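Below sits a lone chain in structure tokens, taken as the form predicted alone.
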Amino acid sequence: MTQVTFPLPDVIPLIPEMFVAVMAMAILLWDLFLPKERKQWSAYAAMATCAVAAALTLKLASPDSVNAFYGFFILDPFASYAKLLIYAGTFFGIVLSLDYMKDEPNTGEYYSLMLFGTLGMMLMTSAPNFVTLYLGLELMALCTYVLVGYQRDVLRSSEAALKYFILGSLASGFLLYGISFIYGVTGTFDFAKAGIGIAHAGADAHMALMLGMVFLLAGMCFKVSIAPFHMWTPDAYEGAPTPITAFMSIGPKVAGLVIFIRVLADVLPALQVDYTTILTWLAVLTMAVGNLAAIAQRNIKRMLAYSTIGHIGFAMLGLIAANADGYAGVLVYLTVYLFMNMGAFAIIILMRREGIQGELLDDFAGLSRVRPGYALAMGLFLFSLAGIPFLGGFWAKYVVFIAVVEAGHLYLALTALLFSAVGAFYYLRVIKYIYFDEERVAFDFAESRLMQATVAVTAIAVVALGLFPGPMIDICKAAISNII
């Protein structure tokens, strides 16, 4: 029997992935032996896993691209930065889960699934070919399906998970179908080689390439909630445990948009005119659906689901620009969105108390009179989501708007500006409930130091990124330098 061995240079770039995989399995087993009163130790172990993985990623980071495992894995500044965002999203998601899940059974499985989902996202960000992409995508998706339906005794949770699973399976089929067309024309799964093959393909392969591109884009659009492939998002966000909603709003979106950038930059540059037309129409539809549908929502989790769809539409402007500034703008958008969205969900979870889920707009009425600090923080997050100067959300939109204008799509930037103004309405409506309405429920919720720290850190980050955006923008441009 032939023994297969991997040289050390192929193993070293995967140390963070291997560490997360081992810790996810270890936490799953360790939790079996923990007494009920110490189940939260699993959460602390998962948080430590994210912190150590981030340190390992920073230690391995370099300005050069490193290929490993015969071209099935790549470590470059782009992947390293995206992984840091994913670690942060997972870390915050675990912190938000501490009090929310303390009465739930089998919490070890819950945190282990979060780490396995994180592992899938890490593989996606380091995918230089369709095989690694699909393996990472399905690992992430399968974990997320289970996490959405984790509260099996809650009907809306089970319903949301089933819808998400069925539609997600259909989207995976679209993705595989698109990959098969591209492989049929180019004879390779490697992104760079497939891009060269497409550039040199004859006219007789044009129809196959168009079909492959359309199905490939459709599958990826589903994963990041681009309309009309967004149908699962409101139900999944509303039905999932709120910490999982926060987790889903960051990690999978980072991984999905990173893969979008890699595919557009490496696989489809020869088809830029064609995919730009498709993405332009999808961006307008996504901004319209996200911002207009959010106005009608009374459940704040469902409102933030449509808000996420709208923000993905804005981030798509960077994809449509298809240049270094546009792709860097997507990273800036994801960075700022991480803090303002996690902060908003932390406030929502703090609103949860006996008999009240804290998910309705009425639950926030009069918050400023009783909890002025939390009211101020929620106001900052909502103003930032609306793109009000000079908070982080303003610069997130500014960089992608400028990139798409410089790419010659002025009409698209004006359309996005219009929908941004529309979106400000439903954020300001929540501010109105918080500051100008009378109390309708008692604000007697319990607070933990970690949750207070999460709200404080995210609020400070939103303000700091708004006042001093330069370093963040420079880092994002450096991270994208190897892609363009």
The other form holds:
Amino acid sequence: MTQVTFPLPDVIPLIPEMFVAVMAMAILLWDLFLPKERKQWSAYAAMATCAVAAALTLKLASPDSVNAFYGFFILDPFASYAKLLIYAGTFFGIVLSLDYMKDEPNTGEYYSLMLFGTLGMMLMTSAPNFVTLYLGLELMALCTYVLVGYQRDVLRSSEAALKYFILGSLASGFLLYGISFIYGVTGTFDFAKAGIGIAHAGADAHMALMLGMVFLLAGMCFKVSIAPFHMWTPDAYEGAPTPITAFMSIGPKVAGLVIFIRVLADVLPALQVDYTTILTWLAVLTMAVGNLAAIAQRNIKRMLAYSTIGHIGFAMLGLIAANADGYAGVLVYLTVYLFMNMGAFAIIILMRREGIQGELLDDFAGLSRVRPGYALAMGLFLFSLAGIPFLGGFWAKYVVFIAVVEAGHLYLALTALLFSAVGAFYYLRVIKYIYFDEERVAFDFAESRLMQATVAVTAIAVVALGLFPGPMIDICKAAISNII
Amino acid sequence: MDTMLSTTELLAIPALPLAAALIVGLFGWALKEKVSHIICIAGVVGAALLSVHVFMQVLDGASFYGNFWTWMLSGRFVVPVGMMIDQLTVIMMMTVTIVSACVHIYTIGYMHGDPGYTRFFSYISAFTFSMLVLVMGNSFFTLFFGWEAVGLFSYLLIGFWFKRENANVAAMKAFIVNRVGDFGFAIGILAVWYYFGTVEYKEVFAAVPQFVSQGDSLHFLSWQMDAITFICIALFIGAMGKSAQVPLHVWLPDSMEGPTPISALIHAATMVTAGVFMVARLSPMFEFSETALAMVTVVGAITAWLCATIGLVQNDIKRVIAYSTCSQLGYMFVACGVSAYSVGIFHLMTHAYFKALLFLAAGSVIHAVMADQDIRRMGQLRKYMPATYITMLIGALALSGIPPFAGFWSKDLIIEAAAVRGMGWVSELAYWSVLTGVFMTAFYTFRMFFLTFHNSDRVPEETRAHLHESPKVITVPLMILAIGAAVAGWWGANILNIPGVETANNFFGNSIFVMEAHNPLLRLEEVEHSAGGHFWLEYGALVLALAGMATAWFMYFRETVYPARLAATFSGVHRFLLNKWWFDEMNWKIFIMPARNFGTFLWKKGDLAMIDRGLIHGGIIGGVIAGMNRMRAAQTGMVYHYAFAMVIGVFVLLTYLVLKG
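Please give the corresponding structure for the form predicted together with the partner chain, as opposed to the form predicted alone shown earlier.
Once more the chain from above appears, this time first in line as the rest of the complex follows.
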């Protein structure tokens, strides 16, 4: 009888994941015992979880790639950096929820779901393997489905959640179908081995690989809202509670793009010619959809949904460039986007008129006269989103545009430039409302120190990243060094 | 010799006026007038004191060269920001800060009660900062930065009274004419970078001899010329704009629309001399191009003579002095052109004092006669304003070149240098222009002076009640400048030994480079030591200056019929001069009208018809709206439509890949 050894897996690299998982469960339980007036404590606990997890990730971060769990988990600078962005997204999402969810029942579940979703994203960023990828993706997706539909008594919210769920299932089906083709050809789930297998696959496997690649890409495109797999986004964004919209616009996008980069760089390098063509057309379509449709929107949440789509289209340029600068550019883009988008959402949540959340563009009319500080901050976020120098958003675009030009896609960069000019229109229109229109209904702000701090921090970050982009770009380049 | 100056002290010199300008510019609305002017004056006086201190150290042999930080780095293109402090720099720094300090103080009185009081102070402090950057910098980049910044403040200050249409037009004219010059200037700087791969003075200067011996040449239009000649001429075109040389001189007289302190500071003493400074600073380049030197000389000579003739007949007190400024700048360029750079800078310095003095005194007069600038409505003012009278007399004597006042020392040297340089027709032309110019200078100066302070009393009745001497804040700066105008020439000639031939004992030392074969001072010494009469060479200018004064005295000291009779006899010439050689009309016909017509055509047909109506409204906006509507229509809210879009998407991508094979 052969002796079966079963060594204990190396769990050290997974400490942040394990910590978040334990805390998510603990909060779920703890919340049951909290008296009603202290329900906020579960939110504070969730925030603390993010902070501690960030500290743990920083502590574990090293320039090397560490494999754990027999090749089912990888910890490298890329994953660590992405996790930090994800923590920040979750943290801000919780801050925005504090006031918004005050009157909702079962907030413990809510924060616990956010943490589980975060855990899913963390696993995605550390996936060296289709199995881990799928596991993390589904964990994240299931949590977001529920969170979108959290306000069960609001029709719009339930409808959005159901749509998101159905389409998400379809996308998961695409993804699995694509993975199965690649497994069929290469016989492995491991990214690196699959990549070698594809490179050495014979001509007879070509069609199978094409099928696998298209379905795989389609599944991933859905998660990061790349057209034409984006249609769920505006509905889900509009229907979801606003803090969840903010939450969904950061973490899942970070995790999705990280996975995108890993798959492109590890699994599909042999098919670069084919996927470049596909992604180029998808990028053009995504930028067109995002920037053109945003103009037609009257609802700021829908507008920001299309804005997310547009920004993903710009970030795709970094994927298409497929070089170190391009991938680092994607990280830069996500970093800046985190701050400017969170800031914008914080302002939206702060804006209330007679107790009702301001969601229409005209609700911003006259903001500058009532609250010049908020108006200035919103102005900064919008200018940054539009990519005006010298704010963070400018450098985000700059880095990916330069990368894609250097990769030889000049016309794509020019197209992106045109769309970013079109995009500037709808951002600047909001500024027009804020600064040049008269107030019609009295404002009634949800005053909260934490929210104000969030606005201040994000505004300062947008300006600081705009004035001194160097360190951020260097860090992103260092984070990408193990990938390419 | 190698003692280094303190970096902190050097940085403080431009930093003080800049800080003052920023504080007053940004927070002026919250400050009292008194506080704003105290801040600005403190900044500029501080800079002046530090400049004097640095000057003393340089006199003892200290110097500085270094970069502080890199402003821009792009591949091979490095733009450092640094300073180069030597004799040439310190004399400019001292002149700029002292005149600026006087003007600052004078402004308290002159601009009293103006609604833009604090704004004015912030501008002139910022201007002082820019000018200091221009002279203290160690590269073509800092030169360009200062050059454009002083241009900007000149524009803002000419148009300071922005509600007056004339002021706006004059400001625009100054800016646009300077653009023409700056075009050449920018090309020159780019050419320097192209050929030398650096913009730092030290490196460029060190590379010039080697570069010239390579003999690079280039075709420009149909001319074949040395690269160094091309560079120098391009840079000099910039100097022509900034220093108002014919034909780019037209903006300077119009700039007199600005408040008088500005005319004194910017349009007489400092900014307009930037071109002369630049040529002297770049002497290690200009020395290697005979053609460029000849061009500098000829342009200077023509300007010196032509603007002097215009000055003869002008009736606006400030315009007379303005044309005199153009003319004197011509003298300075002649000095540089004949390789007597040190003399050019010497004249720049003395001119700064006496011309600022003349302008400020004119301002004092204008202030007294209720902002009237026409000398035909003045006369006998000496009775009312003795301090202004005496100081202006000193300024006039200095400008005319009467010993022992400042102008005599420097101007005489220019004429002598031009006389002995020996560049063929070029130096002949220069010599005769500047020599006859002396007569005209003395004449127009004293014509203006007599008509203002002597002659008959032609002041209108309603103004007469207002006549009074100006307050102390105005007269004290006049007196300080009068001291400068009285002694700066003697000081420069005898203490600094500017006419000295040996680099060792000449103040400028190695900060100016002159080829031995070119050096007119060397030749001048030989000529003066040779036997034979050179009375005319030494005293010719003085005789002509006295003659000019005498003529003016004869015609204008009392009211006489001669001016009118002369104007009637030579009515054609008179009208020609009065209309300033019709330069403005020429520019209008040749450049401005065609440019405007062309612009109107592009605007009406190109922009409005083609781009706005055709492209934007028809094409782009139409396309965007159509696209937008299509996108919105696709977003139906039906989940099966969404799923269908996804399936179609996959299907299209697959089809594409399959068909591609």
